[in-house]
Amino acid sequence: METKDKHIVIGGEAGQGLVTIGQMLTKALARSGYEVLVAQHYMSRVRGGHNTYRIRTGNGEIVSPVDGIDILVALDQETVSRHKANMTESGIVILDETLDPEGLKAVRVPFKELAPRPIYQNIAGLAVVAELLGIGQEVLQKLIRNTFRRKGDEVVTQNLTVLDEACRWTEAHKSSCTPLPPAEGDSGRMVIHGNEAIALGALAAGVKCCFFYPMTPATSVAQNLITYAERMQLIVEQAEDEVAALNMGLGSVYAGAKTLVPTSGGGFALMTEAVSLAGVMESPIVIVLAQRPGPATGLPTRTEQADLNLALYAGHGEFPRAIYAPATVEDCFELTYRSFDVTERFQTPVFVLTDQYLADSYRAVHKFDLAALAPVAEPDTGNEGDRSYKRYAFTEDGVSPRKLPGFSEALVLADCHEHTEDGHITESMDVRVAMNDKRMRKEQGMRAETLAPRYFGDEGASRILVCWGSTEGPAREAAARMRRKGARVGVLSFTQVWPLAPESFMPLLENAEEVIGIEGNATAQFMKLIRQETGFKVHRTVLRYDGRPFTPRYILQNLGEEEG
């Protein structure tokens, strides 16, 4: 996993724009055939605070956030004090001519000059960055005329101008930096987050309802979803509540509708009894939960995985359920899309597992394709049926036969209660038994189209790092650090949690000489998962939950290893 990259961060106040900033060059460098990772880090407030936008960016396979910083653009003083003790040997600091670089090798910009207003001090602040870095003018001016041209013709002119005036002032200054290697990947990709990649995911398998009450980080699938809401027939909601959002999700589930419902750690707990709903109603809803951490509040924009004991054991009662950890862009809409279809075939509630750092990381991937795609599970929608159907039939499989209520004659009855299969409620003990028992038999059909973990690395490691999620790229990457000074080592990144499959795991763990798990809080949930399935104790564990996402780095110091 050679890369020959550049770690660029961005520091200022919230509204500042740096946001801007960031994801302007974000686009520029993808459209110039760069590989590009984004990490986001800002606070809760919406002004003010210490935000950061950091783009790691080069040729080769990029799967992580960095520490070192080769490029840091400061809007504030703060900026420069803050990161100075990570800036990388040959890093610059680009910032106005009136802050102080602290010593630090700085571009100092007179954006006063460069710039007739302040609100467009950042696109001086882009054309500084990307003409160091070697990026050519004319991606600049397309994206540009791109974003702005809904503002008007004067407005493009404008930025255009200080595009240039910005470029040629940092043709004297060229000589700080150096530039990038000529690109050499595809300029076509698209430059999505996670969260937009699970809103794609939704429609590709025919989403037509998403219910949800805004919470950080998951509210950006909901609003992404909005932008298609016409054209595809979409129906979003912001419900007064979690508690709603929820509830109304299994009401337009009922009625046939795929139905998607995204939140975060706080607002699921509130939706945790109607989680139990649809496990007894048996209903096919897909639920988003976007990790942050807690409790209550804890950090609302800060990243964690400590939600997934929340998520495996959320309602009361026993009942099946799947959930997937996405670890890349490309994860969270193969994952969202695979749940529609999981969810649909075994009739109960299906989870998107992700996090912070992933919903708001900015990757170039290719377009999607969807021809490729095997179809998703349908309700029944036929007109055969008579009174005489039973929602909730007793079967070997435990799926009973849905139907959709207004399409036959079928009676489609639903229950809150225990019930029988015709769908009455019922205290009969030998029919509590039998239909508890028909629900649980679905987790046998679910454990069976398990998703493996995926393997990176030697055969025949003889250490492996265990991780789930968005863990996945920075244990690659320390993975490959180590095995450059000689170490065997090999990583196991599980993109399903729950339900496991420990045949397609446990041969590797048990011939390995040392197992270590890495996870994003302070329990090693997983890692107890796994021994409490299996029986099989991981032998020591690197942890993190200070907020912040895992680098390679962490790992390695971590583990008492030099970084390399």
The other form holds:
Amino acid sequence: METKDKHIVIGGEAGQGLVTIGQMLTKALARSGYEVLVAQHYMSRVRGGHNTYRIRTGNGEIVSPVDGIDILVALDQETVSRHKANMTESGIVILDETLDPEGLKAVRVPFKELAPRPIYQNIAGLAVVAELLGIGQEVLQKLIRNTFRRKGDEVVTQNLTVLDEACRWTEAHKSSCTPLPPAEGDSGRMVIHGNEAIALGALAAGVKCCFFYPMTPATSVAQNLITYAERMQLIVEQAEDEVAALNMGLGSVYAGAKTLVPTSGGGFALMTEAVSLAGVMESPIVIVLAQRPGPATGLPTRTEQADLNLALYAGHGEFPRAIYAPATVEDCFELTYRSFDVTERFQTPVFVLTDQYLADSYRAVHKFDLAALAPVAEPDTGNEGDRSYKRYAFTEDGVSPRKLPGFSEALVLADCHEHTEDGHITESMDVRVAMNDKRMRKEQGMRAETLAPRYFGDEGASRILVCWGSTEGPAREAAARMRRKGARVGVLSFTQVWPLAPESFMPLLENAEEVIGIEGNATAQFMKLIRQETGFKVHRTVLRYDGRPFTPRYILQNLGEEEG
Amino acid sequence: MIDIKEYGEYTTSWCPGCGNHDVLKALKQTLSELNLAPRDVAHVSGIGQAAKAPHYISLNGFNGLHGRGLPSAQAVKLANPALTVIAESGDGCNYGEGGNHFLAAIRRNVDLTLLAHDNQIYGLTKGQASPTTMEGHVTKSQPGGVYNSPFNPVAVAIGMKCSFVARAFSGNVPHLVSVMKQAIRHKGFALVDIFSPCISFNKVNTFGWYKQRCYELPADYDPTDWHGAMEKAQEFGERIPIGVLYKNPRPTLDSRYDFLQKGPLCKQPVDHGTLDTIMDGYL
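Let's compare: the form predicted on its own is above, so bring in the form predicted together with the partner chain.
Below, the chain from earlier opens the complete complex, with every other chain and molecule after it.
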């Protein structure tokens, strides 16, 4: 994981256009063939406040955000003061000539001269950074044409002029920054973030309905589906509240439509009643839970991994469920796709447990190969069936044949009470026990298909970092830095956190001298889950719950290691 | 006309003499007269005595959660518009626990019929006040009498220009059947608020009480006149009008989706070709 990379941080107030610069720069870098990894730090407000858009870019594998800043694009003075302590030795700040670089090595840009109107300052800023990094102007020109095409030729031309002038101005000031080495990667990759990948995964699986109530950081899953709703012919409906959203989801699922419900912790808390309904009704539904720090409203726009217990135990009563935890943007696509298959086959809710950092993190990924995807399970829409049909028929594996209303003479009765095989209310002790057992039997089938955790590192590593979800990247990079100093360190990364299949990882943990749990919460929820399921207690933990994503430095410092 | 026996015969847990028996009888007759086969109807409910209805009739059924029948019912219709969707629950479910969903359903206007059993009391939990319980009504939970002013479902619905608003009385089955038929035939969200006396826990609003007061709207009543309908909706006391109070034909949500005209969503294939083009947009 040797990287020759740069960490670019664009900082300023919300509304200053830092996301525009950031997104265009990200695309320009990816299209030039560099790796990119974006972390967005923003405040819960539309204007003002201090936000940053952070791009780590270069050649080689880049899997984690970092702390040290190589290029700081300061749209205001606060950005300089806040971040100057994090500048690397060769770090430079790019700022307007009227701002004070506060002693940092600086490129002071006459933005007023370069941009005829403030609206063009974004492009001027983009041009300066891109030119310093050595990105070809052609890539930027194409990007500008694509971005502003809909606004008309005049806007395109004006932006191109600003780009040209800003690039020329920068050329004269290039000596202050070493450009990136020539790009080694594929320039034809998609630039998408976690939530976009989730939406694409759902579309690939044939999602037909999405019900949601807007809540950061889950909203962009629904927003992306809305963008493609007409072309992909699906219904995305903004519900009156989260309670309605999941109950609607169970209605559409009953009628046979593959359905996705995205939300975040506070919204999910409201949905737990319907999660329980999905459990007893045996409804196949995919719920995306994008974590942010709580309790209650917490830090609405920050990141955390503290809703594992919520997803694991949501809903009263006992019923099986599966919880996936994507670590990468590719995982977001693949695990969402897989969720639709698993939920249909086992007829019980399936969760995609992500977080703000991953949800908003752009990466350059190869276009997903739709032809290579195994088909997703479908309910029975055949016209065979009669009045003897039993929605909840007892079966060996606990999965009853699922028919849909309206396709045959079979009547489908879905019920929230404990019920008989044909879906009618019952208070019979025997039926209760048999039906509960039937539902719980599905867990065995699900467990047999649990994804084994991914292992990175040498065989027989003496130290193992255990993580789940988006913490994989920072853990891998921390381990790589430890290895460079001669340590034998491995990373065990769980992309499915329930049900667990201990035989797939216990030998590894038991053979290690030290097992270190790394997760984004204060109580080591997943490490406790491992202990609960296996009796194994990790030796140490590194926890983060300040609302920021893990970085290798954070992990190493907390382990008392030198950064390397 | 479909034989009424097709809709089954079940033992219920309703008290003998409960108004719900008549509502169930009227529903079966309505479906039979409308020639709606059990397989083509989805019957959705929440929680409460009325909400047990899907267990007492042979139809496709979705017995969901307290107050949440309407969200599920709307989504059933959106996912498969070929189904005739009937939501059925009580006043507590629809106007209390599910109040927000009731308002949203009126606004969203999905083509379905809500049969709201209105007995002005909580029956399943044995006699607490419901949103429609009259002011001053003494119950075990409201020993000093109800001090909340009652919710007027038809006035609220008409106020929001709901697509179809009717009131009926389970003690007048032929009239109830005629109202149910109009509601189910109506394209859009149709509310039928049905007085269905609770003989065990509401000793005020009894069969006799309603019988004395309910009168059928005259033949020349114009349900498209909003102001007139609002006025009729306020009539609740010595005289209570029953019948179709208000009609407002407006586009249903389901009719706004062209692709729904092609049939149920689960039968529509995934278009990987288009998705591939969409992904090209990110390159």
